[in-house]
Each structure stands twice: as structure tokens, then as C-alpha cells.
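A single chain, nothing else alongside it, follows as C-alpha cells in the form predicted alone.
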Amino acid sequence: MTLPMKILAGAVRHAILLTTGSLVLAPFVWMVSLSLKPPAELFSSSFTLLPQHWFAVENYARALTEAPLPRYMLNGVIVCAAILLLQIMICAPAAYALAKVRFAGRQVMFGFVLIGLLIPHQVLALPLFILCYGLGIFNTYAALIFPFVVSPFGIFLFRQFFMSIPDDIVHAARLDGLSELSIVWRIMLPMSLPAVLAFSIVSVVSHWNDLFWPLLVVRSQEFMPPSLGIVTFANAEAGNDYGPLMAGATVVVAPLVISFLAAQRWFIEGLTAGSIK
């Protein structure tokens, strides 16, 4: 390819990336913009990102005081942290067995994991709802945590990353007398930190933003996660005043954005390293 063609191809790629990136970021930029404006400017005919009269303090104060938003976010931290911890405890040994342990039916079991990746969680909502009802755990943290402790994506991601670790390391650990579980926790996971970070971001983002399942199993504000809390705030408190509602949404989204930006390099490495053996 000649130099002018390379320059043209690079320009086209960057134009496409800038266009798609702008389309993705536009709702978030508009959300932050509305959270800074007074009610009179929210539906102004003139388009401006920055407000003519700053109303940020009032909007964010109302978002934090008129609804128990800090409580919602604390619930989100508790639920997401518990789900992530249990997922790693279950998925890492399962992925290690599929990657490094030879046993009959291993490929069949991995096939079931791939099938699990294809099934949307909403398909399992009814049997999980009946199970939670039978266990009597409605309106508790357990109802928000229990259905997600096994993650097919987590097993798949860890298995692919473990496959890239040389078998000689595992054999040496076995010769040193380590048990299989000790190999998982003391060798495989420390060597797979990019995969752990990538999976952590995916898990936390998906469950922090999940509205469908909490809407089914939680009624008390004491256990509402951020996504459900924002919906309740919109219905009960904000009314037609979208400034505080957008301020609350910005507060809920901000930790996810900051976490992703801080761990972006490891996130990309964790998703791509397992594809190279």
C-alpha cells in the first residue's frame, strides 16, 4: 500500500472512531449538562452545553438529600463486591479444571459453558424467581446476589487466560506438593491479574447497572441498588424536574467511569491476552 493510501486509510479509521465515539458519549455529556442547569433552561429552545446560570449545587444537593442516594450506592457496592468475590471463588477453580486438568467429559463441560454464554439472563428469570420465593429470600441482599454467583463468561475468560500459562509451571507446582486449589489461588490467579481486572470491570458494571432483576425481587429502599433507586427517585421525588434526576444519574455513573479509566490498560490486556497461547 502506497503512503497516500495509508494516510487515507488512517484518516478514514479515525473518522469512523471519532463518529462512533461521539455518538456513544453524547448521552453522557448531555446528562452532565442537564445536571448543571436550572429548571428554566432544561427545555430551552437554544442548544447550549454549559448553563447560563449555574444550578449544580442545588441539583446535586437535592439528588443527595431528597432520596437516600448514598444508601443506594452503598447497596450497590455491597451487592457488586459480594457477587464479584463469589464469582471469582467459583469461576477460577472451574476454569482451571477445564484448562489444566485432564478428565473425561472436559470438552462437553466446556460446551455447556459456551451454551451458558448464549442464554440471556432474562430467560432464567422465572425459574430463579420461583427458586428465590421458595427459599424465602425476597427483599434481601441474598436475592440480589444468589442468581449471579456462577458466571459462564467468567469461566470462559479465566479458562482462556489459564490456557496461555505454560503447563510446565503447573507441573512444577504439583512436584512441589501444592494441591490443585493451592495452584489456583497461589499461582494461576496472581499470574492472571489482567484477566481478573477485566472480569471485575465487566461484572461490576453489569450488576451496578442491572435494573431488571432488582425490580423483581426488591421492594424496600433499604436494599435497592443504584439503578432501581434512581427509578424510584424519578417517580417519587423528581417529578418533572430533571435537573436533580440527571445529577443523581451522574453520581451513580461517575464511579464506573473513573474505575474504567483507571484500569483501561489492564482491561484491554485481560480481554486480549487469553487469545494468544
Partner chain sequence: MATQMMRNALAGVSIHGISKSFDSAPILNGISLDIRDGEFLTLLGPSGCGKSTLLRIIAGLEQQDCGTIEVAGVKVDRLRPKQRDVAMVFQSYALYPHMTVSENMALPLKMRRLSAWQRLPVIGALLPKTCAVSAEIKTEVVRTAKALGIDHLLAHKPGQLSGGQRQRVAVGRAMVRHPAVFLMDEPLSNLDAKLRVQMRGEIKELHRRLGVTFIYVTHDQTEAMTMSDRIAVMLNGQLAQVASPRQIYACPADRRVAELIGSPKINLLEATARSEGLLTVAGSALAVDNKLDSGSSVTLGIRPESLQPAEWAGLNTLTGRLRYVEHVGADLFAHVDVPGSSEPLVARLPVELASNFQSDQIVHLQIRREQVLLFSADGRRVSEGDARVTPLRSYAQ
The other form holds:
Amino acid sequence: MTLPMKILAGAVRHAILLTTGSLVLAPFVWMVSLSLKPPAELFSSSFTLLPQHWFAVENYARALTEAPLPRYMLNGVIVCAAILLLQIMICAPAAYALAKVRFAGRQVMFGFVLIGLLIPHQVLALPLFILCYGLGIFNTYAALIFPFVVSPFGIFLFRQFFMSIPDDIVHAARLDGLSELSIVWRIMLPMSLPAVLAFSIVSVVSHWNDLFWPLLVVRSQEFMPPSLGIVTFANAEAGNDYGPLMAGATVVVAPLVISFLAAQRWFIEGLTAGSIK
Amino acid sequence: MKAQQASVVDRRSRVETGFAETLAGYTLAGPALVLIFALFILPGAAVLAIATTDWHLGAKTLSFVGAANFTSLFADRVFRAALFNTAVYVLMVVPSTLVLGLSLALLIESGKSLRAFYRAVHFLPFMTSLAAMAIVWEALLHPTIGLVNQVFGLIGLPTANWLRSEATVLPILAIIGTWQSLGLALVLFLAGLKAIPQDLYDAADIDGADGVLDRLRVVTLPSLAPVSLFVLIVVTLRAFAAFDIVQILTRGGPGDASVMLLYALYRESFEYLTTGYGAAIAVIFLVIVIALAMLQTRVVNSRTSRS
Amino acid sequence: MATQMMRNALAGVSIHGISKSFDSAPILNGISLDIRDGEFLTLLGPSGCGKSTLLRIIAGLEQQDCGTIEVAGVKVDRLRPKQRDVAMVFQSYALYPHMTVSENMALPLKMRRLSAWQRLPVIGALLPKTCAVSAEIKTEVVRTAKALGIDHLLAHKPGQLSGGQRQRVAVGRAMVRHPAVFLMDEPLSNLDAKLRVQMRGEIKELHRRLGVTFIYVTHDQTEAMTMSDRIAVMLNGQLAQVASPRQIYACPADRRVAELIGSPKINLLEATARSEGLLTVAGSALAVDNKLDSGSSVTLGIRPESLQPAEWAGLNTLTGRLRYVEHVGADLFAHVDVPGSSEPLVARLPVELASNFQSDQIVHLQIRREQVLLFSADGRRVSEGDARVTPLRSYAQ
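Having displayed the form predicted alone, please output the structure of the form predicted in complex with its partner chain.
So here's everything in the complex, that chain up top.
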């Protein structure tokens, strides 16, 4: 290609990608834009990105006070942290056993993991809902957490990683006097940090954003995670008072967007690995 | 004689140590095993069982009805609408996600500048809360103050009450679905492109296939075939599981124009409390997912055997 | 420290009738071996002969199907690896990549001297004695590191080290806890040739200094010959011969051992006994001391250095056509085609003779009769004065 052709090709590439990029980003831009505007400007037919009269403080203040938005966020943090912690505590030893310990029934057990990997969670919602009622934990944090404490995907991912660690490392650790459980915590997990990070991102993103299960088992705002919280807020608002609602939506998506921008590569690798299950 | 005795003793010690290793295995894997049983296997079996009953959620009695739930499902106008709508939705989302994802991936990879930026921008919707963004989409599509109608009105395109019109509601949901899945397809394609060895392009150059389109036809697209099949299945699985946008934006309306499989499952099981019926829908959903997953396993296997 | 010495002083390893199969494929077949306290014993054999498996069984990492292991007179079959008072250096070194050198070396001591509570990150530091014990461990790690010349690397991670440095760290991790027995699984095979020679000397020196039992696995005959007190040659899951390096070389128990040791390889020629004390081999006649049955066929083993150039053909002299000559510095290797053998005969000759040889010329090589090895049809060596072909016995005995 000649040089002018190259410049032209480059220009076309940027033109197209900037267009598609701005279309993809439009909802985010619009969300932030509306969150800054007073009600009067929402109805004006001439649309502008920035408000004529800044109303950001009012909108965000209403979002944070009228709906228990901070509470939703806190719930999100509690639920996501509890799920992630339990998942790692339960999945890592299991993955180690499947990868490095020779015991009868290992294949059968791995079969169960694969079956678990195959079943979408929505299919199980009904029996899990009944179980949740039976356990008397309806409308509690426990209800939000318990179906997810074991993650077949986590077991699968960790097992793949652990299998790539040489057996000699495990043997050396056994000779050094480590128990099987301390091999998991002191050797296997620290050596598998990329897998831990990828799994953590998948786990937190999916449970922060999950609507289906919280919708079933949580009724009071006290326990609602962010996604369900913002939907409840939207239903309560009912009118066209978009300012506070958009402020609320911005607050809900902000933590993940900021983390994403800070650790883009990890998010993309983690989430694509997660979708590959 | 002595040797025999020794071997008996030895065998016992072997059994004991084998037992120790098995014990270690089950101690480590036990909690996960029990939980997978309690939270996946048994509930799965329970869904199959409930699907053959006429149980209503909360009712004290139930009776076995065999396949009656399934026969009445397929006779049910709403369920048939759900199946049809889901199929239409999938058929809109999947091709557009694939074509757009592949085109954008090729375009991003064709130059060096701003690669990470473009990738990040297009990937962003995939990791944000669809519930929150659905609310934003509702504002965008608002019949009077929404950005879409404002812009369309300004440049002379038809405006509509997009989410309340039977003709537009599914395409609009499909656009939102595509918007969300696009990033996933994009990064998977980008990874696929990176994995194509430069040697192949060099060989194509030497063999005379040096134009952009030639290279695409001879090297890029054939090399991407396995990845494409894989993206196809992943995106299809996600499209079949669409729920949030229906629940928040349309609740299946107008009429039954946007009822989809998971929403029907949710409504039958938890709003109408016709639990047996809902379980039957879950079974059908499971069958679809398993069929796709089996296809995926075959793709992955053929991929690994190829590499 | 004194008790440690006392216990180590008795730390021989006895192996009785160890057998092991993987998926019904036998790997080890009735291995019995007594390793003396303080001995440097090498398990030598080609890959797949089971030597590493035997080492892992001694360590407790694999479980034998039958047989027993004793360390310092105590049966250890039911003890877990960490209870056996053995340390191991792995071929891949198996250093923990996420820990520094000092953490790698301290780990075995921490696991032994600190309780589970004391090992916890924050709480542990608050418990009584944790600090004192940790400081003690630190001192010992530094002392060991100094002895190995790696004290300047203590803060590094294994990924930042060269192969030789990693090797030393792996030795240090094994050394720091003063085990009764050192197990080494091909510890030098990942090093380049020069470093291997240097480390060979260092390990031998370490053995001399520590005075404890070393069991060393290798497929490299040079390592085995230069370092060992005794070599146990393993072939197909059995012990073929256990003897000092000199004996293994000079008096191999069978032809496989003879072929395994020595470079260039021993020359093997088919021969037939003619009459009392006379063999025909490659068209020549050879007088031997052994009384063999007339007509019986034997294999003649001749080390390359047991051949010397001769002026003309005659008794004890082989005649053939020179294929080519290799110069390897101090020596000359002449490859000679002799009748009745598809492989050329190799002779190690003084390098001054180089000008005497040209390709395709006919050469005569005289055999030093006293250095000839005779093997019967079943492969066992026919020892001096033993006329009859030795009956096949189990190698393990």
C-alpha cells in the first residue's frame, strides 16, 4: 500500500470505530448527562450533553437519600465478598484434590462438577427457592448467598491451573512437612494468582449484576443488592423524574466501571474465561 | 511361608495408605461434593420431578400428571409465543453480534493505534449491570423525552413508542441484547486473531494472496472458523437466557409480544404459582442449553485435537 | 545438635523386596538393597528403569505394592513423607516460585517448629515464642545459605536466579533441616555441561562435609562414576549390579551393565569356543583362560582401551578395515569394520599414531587378553575360572 492509501485506511478505521464506539457508549453518556440535569431540562426538545443549570448535587443527593442506595451498595459488597470468600474456600481444596490427589471416585466427582457446570442457575431457581423457604432464610443475606457458595466453574478453573503446576512442587511441599490443606493455601493458590483474580472478577461481576435470584428471595430493601435495588427504585419513582434515577444507575455501575478501567486486561481475560464455561 | 506372611502384612499397609490418600481426597473435596449435590444435582432432579406434577407453589397436595404439563405447554398460546419470541430474539441477536463482533475485531486489529481503547469501549456494556442499564435504555427510548425519538425526529426518521409497539419491541430488545454481548464476541475474536501465526500471512504473501481481501479470504477467516463456532455457541446460550431486559422494560408486553422463555419460567413459577408448569418450562430450557453445551464440547474437543 | 549427630550416625537405609506397578505395568520388581550409613549410593539406569520411582518410595511420595523400607533401623512404610527424616532435591528443583529464597529455605523448619496457630499471618506473630523461634529459623537459614554461597540471594525469588543458583537453593532447602538421608533425583540434569562438572564436585564435597547418607539418582554414568561410593545399576525394574564404580567398570555382572558404563561403549563381538581355551572371533583366534565347552557361543566384550595397534595379524589380534578416525584431543578413536559384526569396533589409541592411519586401510588390533570380558548367551558374565555358563539367578539376590 502506498502512504496516502495507508493514511486513508487509518482514517476510515478510526472513523468507523469512533462511530460504533460512541453508539456503544451512548447509553452511558446519556445516563451521566441526565443525572446532571434538572427536571425542566429533561423535556426540552433541544438536547445537550451538559446541563444549562447544574443539578448534579440535587439528583445524587436524592438518589442517595430517597432510596437506600448506600445500603444497596453495602449489601452488594457484603454478598459479593461472602460469596467469593466461600467459593474460594470450598472450591480450591476440591480443585486440588481433583488435580493432585489420587483417590477412588475422583473421576466420578469430576463428572458431578461437569454436570454442575452445565446446568444454568435459572433452571434450579424453583427448588432452590423452596429450599430457601425450608431453611427459613427467605429475605436474608443467607438467601442471596447460599446457592452460590460452590462454583463448579471455580473448581474447573482452579483444577486446570493446579494441573499445570508440577507434581514435584507438591512432593517437595509434602517433604517439607505441609499438610494437604496448607499445600492448597500456601502453595497452590499463591502460585495460581491469575486464576484467582480471573475467577474473582467473574464472581463479583456476575453477582453484583445479578437480578434473577435476588428478585426471588429478597423482599425488603434492607437486603437488596444493587441491581435489584435500582430496579425497585425505578418502580417506586414511576414518573419521568429521571435525574435521581440516572444518578442512582450511575452510582450502581460506577464501581465496576472504575475497576474495569483500572484493570482492563484482567477483566477481559477473566470474563472471557468465565463465559467459556 | 515367611515371604507369604510378609506380603500379607504389606498388602494391609498398602490398603491403609491408599485409604489415607482417599481420605485426604474426600476431606478436601467433600464440602464441594456435598454442596454440588445439594445445590445442583438434587435441585436438578427435583425440577424434573416437579415438572411431572400439578403442584402449585405453597399447596399442600400434588398429584402426578405425567407429561401433561408438556402437552399443555405446547398447546398454550403464551408459551408458544415465548418459544417463538425467544427464537426470533436469538436469530436477531446472534448473527448481528457475530457479524459486528468480527468486523470490529478485524477493524481494531488492522491498525496499531488506540487498540486497547477501542476494545475497552466496546467491551464496557458486557460487564455493567444490565438491570441498571435497562433503566437507562428505557430513558433513551422514552416516547417523548427519549434521546432516540429526539434524534430521529430531528433528522426526519420515524419515531415510535418503541417498547409499547408489537412491531418494534423484539427488535429493540435484540438491539439491547446485541449491545451487551458485542464486547464478548469482540474480545473472543480478537484473541482468535492474535492466535493466527504470522507465518500463514507470510506464506499467503509469497503465494500471491497479498491484497486485504485475499488475506482475509485465504488466511484470516478460515483460521477463525473454530473461534467463530465457539462464539456462536456462547452468544446463543446467553441470548436464550435473556431475562433482565424483559422483566424491567416490557414484562412480556405489549400483549405477549416480548414474552421469552426465562420470563415465562419466572412468571409461571413465581407469579402465577403454577409451579409444575414452570418446572416444565425449566426442563425445556435445560434441554436447549444441554444441546448447545454438547455442541460446544464437540467444538472445544475438535479445537484441542487440532492444535 | 549432638543428638542429631548421634541419630545420623546410624542412618543407613534398608530396602527389602520392594515391588511397584502402575496400572498393572511392573515398574519395580523385588528390589532389595542395604545402603550403609554415610554412604553415597547412586541409582544408575536408563530412563524408565524405575530408579526415580524407587527414590520416591524411599521418600514416601509413592507407596510400594510390597516390601519394606527402613531408615536408621526403623520401618517407615506407614510414615508420611515429612515424618521420615529424609530430604529431597528434585530434578526440576521444585522451588516455590512465589516465595523468596529465604522463605523457601525456612518453610521446612517453620512447618516443623511452629504450631498451626503460630504460622497464621498476624495472630501467629502475637503468640509467645513465635518471634524467638522465627529468629532461630532465620539464623539457621542464613548459616546454611552462607555455607552454600547463596546468602546474597536470600531476598530474591527463584525466577530471578540462574540454574546453578536455583540448584544451590534446592540443596539448601534440603540441608537446612539436617535430614538423616539426602535423596537427589537427577539434580544436575537441568544444568549446562560446565556447571554440571562444577556442581558434581560441590555435591561430593557436601557429602564429605555432612557425612550423612546420600541416595543419588542419575542416568549419567560420569556422575555415577565420579561421585559414588557404590553404584546400584538398575535395569527394567531390577538391580543388575551393586558395586563400587571401579568394580562396575572392570567386572560388570552382565553385558547390559557393561554396555551402560564406559564411553565409547564397550565393543561386543560374537565368538565361538573352539577347543580348550581358544575362541574364534571375527575371523581371528583368541586364547582365553576360561575353559568353555567346545562349540558354545559367547559374547566377547572388549573395552576400546583394551585394543592396541599391531604390525600384523596373529593370535589375539583382530583384523579389519578402518572406517574413520575421530580425534578427541588426548585420544584417537579408530572405528574399524571387522567381519561378522555390523557395528564397527572402536579402539582408543594414542593420538601420536594419527598419521599412521588412513581410511579404508587394513588395520590389526591386538587384544589385551587379561582385560577381555566374556558373556554367556543369557548375558551374564563368565567369570574367571568359571568354565560353565552360570545359571540364571535373580539379580536381586
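Keep in mind the model is a prediction, meaning the values are calculated, not measured. Positions refer to the first chain, counted from 1. Between two forms, the rigid core is defined as the largest C-alpha subset superposing within 1.5 Å.
Superposed on the core, the two forms differ at residue 58: its CA moves 2 Å or more between the two forms. With the core superposed, residue 212 shows a C-alpha displacement below 2 Å between the two forms. Relative to the superposed core, residue 227 undergoes a Cα shift smaller than 2 Å between the two forms. The shift recorded for the CA atom of residue 28 between the two forms is 3.7 Å, with superposition on the rigid core. A C-alpha shift of 4.9 Å is found for residue 37 between the two forms, based on superposition of the rigid core.
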